[in-house]
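Given next, in structure tokens, is a single chain: the form predicted alone.
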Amino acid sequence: MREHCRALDAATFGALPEPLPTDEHRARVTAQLAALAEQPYAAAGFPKHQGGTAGYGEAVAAFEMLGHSDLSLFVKAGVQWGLFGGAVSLLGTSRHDDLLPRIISGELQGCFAMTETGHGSDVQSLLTTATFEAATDEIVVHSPEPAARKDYIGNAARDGRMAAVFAQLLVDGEPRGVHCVLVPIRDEDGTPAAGVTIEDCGPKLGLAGVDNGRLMFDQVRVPRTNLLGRYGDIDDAGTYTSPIDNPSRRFFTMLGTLVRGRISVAGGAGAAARSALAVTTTYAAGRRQFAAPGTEVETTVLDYRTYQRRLLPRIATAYALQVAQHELVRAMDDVLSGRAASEQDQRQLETRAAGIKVLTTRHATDTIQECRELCGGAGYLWANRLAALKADTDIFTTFEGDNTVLLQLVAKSLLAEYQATFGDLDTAGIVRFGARLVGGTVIERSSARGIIQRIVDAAPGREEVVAFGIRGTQLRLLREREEHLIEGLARRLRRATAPGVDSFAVFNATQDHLVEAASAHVERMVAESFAASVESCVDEDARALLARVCDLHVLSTIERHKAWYLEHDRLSPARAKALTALVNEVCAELRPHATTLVDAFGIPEGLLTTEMSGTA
């Protein structure tokens, strides 16, 4: 599928050679979307009985490749097929299947109306209502106050004809929690439907080709059958039923089915970062500045230690995150295809998707900014791609789940693993059991990699000299940090269960600890994923190079947390200095391979055309 995407016409699907007025940019992206609908990508994301080809992993891989082009097209396609189409496919019932071929073809364009002006991350508290009226067999969708306005909705301002609206369902006056209802928002001629108010969000920091809009509903009536009722439905007699009795569990199950969008965002962010790294490395390999004393030839900027330090670790992290993304896509494909059908499989997928999305979008924001600076004034020019990449990816850290909120989700999942392992042991019981074993057991449950455990077990123990060049030692240091943070967090939160203690105050006071533990967990998982990938590489030369790339990623991660290791007596000052020296050494080793490493990203040359590369 990636090879198929690489063969697409860059003139049709590539990035803008120069900025366009908003209306023209939106029209261009809409035309691109129509052309994309003729390709096999959209159909791959849907089951066969809905008109698709059930190639879920292929669909996400294709959308990831769009991350190398105009990111407005990436987002527009994600809204149409990932969010709107995904809601109909995964939350709907058989009565909605006839809509899917029209959604896949692009004939029926839609939007995903969840976020409100007053509620973004707190979806359970949305204000929009969907009231079932038995006398007319209709659902009345209403925005009761300005804060209930659906905001930032992609595809709403210009092209969307129908919205998947998330609202509080009321049946016989009884609240049933948040459900999703299909609401027509425009007639075929583009006129807003009766009772629907549509506003344009106007200019944004980036993604100018996406028509973000705002929706308000004034007692809008739709047929009862427009309720996407897979997890909560109203029958012909007007009776509400659900296969999941617990409202909270029902709600999170509904949201969990939409995890593909979060995975796709991580893929697109990673692709954008790799584009920036490829552009910058090509520039750095040829750009010369300042001659060394006694020579007349200026030095290539990539030969400067500071430049290597800023660029090469980010290339290494790009490799690590792409390997982790590939594993995540495979896990998603297993879940959506039914090969991994347990609730635990779904929960693990959601946790991994949240964590990878956080790390990859943060990496993209950091990397594209650093690349812009590394290219100096040239990086500020639109023609060299970095300006658009910087503007368009900035939102990625807060849409499809705010990163800080997602880290809390990851941490809560870790604590659930903790409790599943140790049950109701109190703090004294945990200490007696062996505090060091606690975090380690959680790590073993979330790793499930025999090869990694063998590597870690073969490394020297803590009482010996820390040998950073040994992969097992590298991974053990990441594990130790995660273990310590999880154990400390669990002990602090246990206080919330004591009589008379304000549990929310305790939880709020530990939020910084919570997100730090979650970050450590995801960093460890990404590193182990990369290490396992290196071990499985059968080409000896490639494996040797990848091993050094893996070294650089893991060592740079440890170095970034050097203060923590020093504070907690996990590294001596002398070993911390040795760590920095080794990172410098690995950067120097990888400098001759920098162009090879970014070429191996496999980005079509037509999508890397810049003035800096001399190919504009």
Second form
Number of protein chains: 2
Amino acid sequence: MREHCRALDAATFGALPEPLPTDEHRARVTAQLAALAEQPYAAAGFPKHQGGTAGYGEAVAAFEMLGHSDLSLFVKAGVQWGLFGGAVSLLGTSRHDDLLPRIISGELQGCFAMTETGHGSDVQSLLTTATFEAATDEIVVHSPEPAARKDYIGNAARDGRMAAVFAQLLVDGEPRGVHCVLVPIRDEDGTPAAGVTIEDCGPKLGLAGVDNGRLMFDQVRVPRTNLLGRYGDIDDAGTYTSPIDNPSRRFFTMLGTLVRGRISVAGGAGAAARSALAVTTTYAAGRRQFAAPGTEVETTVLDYRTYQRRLLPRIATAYALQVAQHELVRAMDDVLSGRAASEQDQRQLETRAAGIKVLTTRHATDTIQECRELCGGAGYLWANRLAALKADTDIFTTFEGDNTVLLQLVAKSLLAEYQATFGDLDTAGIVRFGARLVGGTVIERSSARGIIQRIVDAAPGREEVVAFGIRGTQLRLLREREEHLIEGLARRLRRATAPGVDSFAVFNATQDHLVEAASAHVERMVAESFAASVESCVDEDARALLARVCDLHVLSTIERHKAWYLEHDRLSPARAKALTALVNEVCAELRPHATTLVDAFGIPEGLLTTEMSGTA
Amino acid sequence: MREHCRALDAATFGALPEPLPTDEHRARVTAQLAALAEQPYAAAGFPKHQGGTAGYGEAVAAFEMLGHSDLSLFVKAGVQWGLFGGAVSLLGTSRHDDLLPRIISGELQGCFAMTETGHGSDVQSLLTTATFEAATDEIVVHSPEPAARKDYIGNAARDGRMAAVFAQLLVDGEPRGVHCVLVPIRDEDGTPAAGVTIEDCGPKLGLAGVDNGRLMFDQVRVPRTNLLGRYGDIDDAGTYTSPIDNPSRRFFTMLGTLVRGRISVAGGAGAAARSALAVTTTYAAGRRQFAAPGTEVETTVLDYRTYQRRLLPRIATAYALQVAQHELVRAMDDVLSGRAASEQDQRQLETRAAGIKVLTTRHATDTIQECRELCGGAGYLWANRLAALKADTDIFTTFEGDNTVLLQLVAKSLLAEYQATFGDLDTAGIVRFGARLVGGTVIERSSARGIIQRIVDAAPGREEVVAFGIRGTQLRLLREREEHLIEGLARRLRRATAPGVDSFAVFNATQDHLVEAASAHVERMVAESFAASVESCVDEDARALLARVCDLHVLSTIERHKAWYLEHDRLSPARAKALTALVNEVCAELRPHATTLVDAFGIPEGLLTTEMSGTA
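And the form predicted together with a further copy of the same chain, for comparison with the form predicted alone?
In what comes next, the whole complex appears, and the chain from above leads the way.
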């Protein structure tokens, strides 16, 4: 599928050669979307009985490749097929199946109307209502106050004809929690439907080709059958039924099915970061500045230690995250295709997707920023791609789940596992506040658990001198940090349940600890995935090079947390200093391979043309 | 002067309500510049005999206030009056004085043509030539190869009529080093002058209202008198003369006079960061999300610890940097007005300007990014200002000196002082490579040296328990780090001079250490300025609040370098943990004052209107 994408016509799918006026950019993206619909990618994301080809992993891989083109197209396609199509496919029932061929072909364009002006992260508190009216057999969708306005909705300002609207369902006066209802928002000519007010969100930092808009509903009536009723339906007698009794569990199950969006965002962020690294490495390998004393030849900027330090660890991390992403996509494919269908599989996938999304979008923002600075003035010019990459991906840290909120979600999964394992934690106080973010779930070790355990076991035991060159030792350091942070967190939270304690205050006071624990968990998992992948590489030369890339990723990760290791007596001051020296050394060792490493990203020809690479 | 700026007409000088097509944006900025010329700001930056009012500090303060408006206007004004006008004013002789009233009024618009496609940081290696031809009494300006193209030149693509061109001067076949020559580039109608090729740099990440362009010269002839000859002139007999014999010292003296540009960029970056903090704090104080258990009321996001941690230390640092900026501007005013006219004063000013520019632009980029994320989707919308602030200020880390290169410059000053103080350092090997970046200079302690020494001396001596609450102890920790880093650096560099050593390799290997030492120096200086300023605040309540803000700034700075303190046994693990707890505590204490603190930035009314603050 990736090879197929690499052959895509760059003239059609290539990045924007220059910024366009909003209208033209939107029109260009709409046309690109139509052209994309003729490719097999969209259909891959849907099961066969809905007109798809059930290649779920392939669909996300193709989508990730699209992350090398104009990211407005990436997001527009994500809204149409991933979010809107995904909601209909996964939350709908057989009565909605006939919509899907029209969604896949792009004939029916739609929106995913979840976020409101007043509520983003706290989806369970949405204000929009969907009231079932038995007399007319209709559902009345309504925005009771300005804060209920659906906001930042992609595809709403220009192209969408229908919206999957998340709203509080009321049946017979009884609140049933957030459900999703299909609401036509425009007729075929684009005229807004009666009772639907549509506004344009106006200009944004980036993604100018995506028509984000706002929707307000004034008692808009739709047939009862427009309810996407897989997890909660209203039968012909007007009675609410659901296969899941617990309303909170029902809600999280519904949200959980939409995990693909988060995985896709991680994929796009990773692709954008790799684009930036490729542009910058090409620049740095050709750019010379300042002659060393006694020579006439100016030094290549990539030979400067300060430059290597800023660029090479980020290339190494890009590798680590890509491997983790591959593993995540495989796990998603297993779940969506039914090969791994347990509730535990699903929950594991959600936690992992949340964690990888956070690390990859954070990495993308940080990396693209650093690349811009590393390219100097040239990095500021639109023609060299970094400007668009930076502006377009900025929001990736926010949409499909704010990164800080997602880390809280990950942490709560870890605590649940901790309790399941050790049983000595009264989770009442912990989960009380957190329950609305995530249900209880079990956290995995790693899909390559066996390999990793073998590597770690082979490392010498903990001793005076930490041997940073031994993979098992590297990984053990990451594990120790994760475990210590989670245990400490559990201890602190236990106090929240003591009598007379202001449990919110205790909970709030642990937030920085909690977020750090979650990060440590995901970092450990990503490092283990990468280490396992290096082990299984069959080409000997490639394996040797990748092993060094893995060293750089893991060691620079440990170095970033050096204060923690020193504070917790896991590294002596002397070893901590040696670590920094070693990271410098590995950077210098990898410097001659920098171009090889970014070439191996396999970025489609033609999608990455810049003035810099053109003149290099 | 600040109060005067606060009364500026927001309709004329306010930020851009929405992104405009490039042509319209450029035209708007040009019109705003003409309106600004009617204000007293531009004239303040020039001495009286050149038609100015000699209010150098005031000019920079006014310019900083302009940093709250559209940053394209800020940069355009900086190019016209600061860079172009500054070059004519400071590098020219009395024969150029008649140009200045026309420059101040905006009648003559100009460019500062220093950077070339092939050389940015390494100005001494510029390729453009300016060859004196005795027969015609002319100077021939020429771009001998594509890398000699003048690049990213503000005012070049549309409005500039004349350029101050930096080029290698050749007189009688002898190279005299880089000098500056005035070259008309367009006639009054805007037609490019003969031999001058002008290109547009095309679209950029931000600053769309600035017409950056490229200039190529094909044997362009100008009268000999167009040489800005203050530091190197050609007399009527065609003989080169200079008040400074040493060519390298001459070059650095010329560059040094242009220090105002760097100071102004720091001012604008600080203003932009404060704008972002004000927008975000207003949002955070009104935005509620998630109800605490047992309550119906949702919690204000600013009450969450994770949120406080991300926002409040940055507000504290904004205060510290603003105080440092004030002090820097005062020092600049002393130098430019002749009250502090020694070479040492000038060199101190250059080093300090370089350091403050690095810290403030780094702070701006980091802060605006964090603010964008803290405002979620709302932060992504153009209407809320953060998008433009982010895109427009990104290049501030690069222009007027790449931040990494500037830190190298600062470090070299520190080493020179170290050698002057201890005399045990063979600087040959150090300065050999670095000489082209900076001449020898003496580094200052702090303008408030007396106060600070008293504060530090009053702190208890170094002991088991570090009392973080004592200002003298806080400052001593920063000093110790700076001194240790510089001493270690000097030791390492001494090895570069040992026989048989590859001195470039040694020098290159210390680059990360060197940059860290420079950062530590500037951080210490900024903290001391802030501490002294708090001490001298006469309002008791304000002083108490500012003292807490200073605590947060200094403690979070130390916390950021916690690994170093642990590695060097300056903090025990237990104290390091206590430090983190204390930073959390101070954040919580300052939370109720957050709005007060951003109100006190005194951002001009009307310049900061957003949809968020409008609806809050």
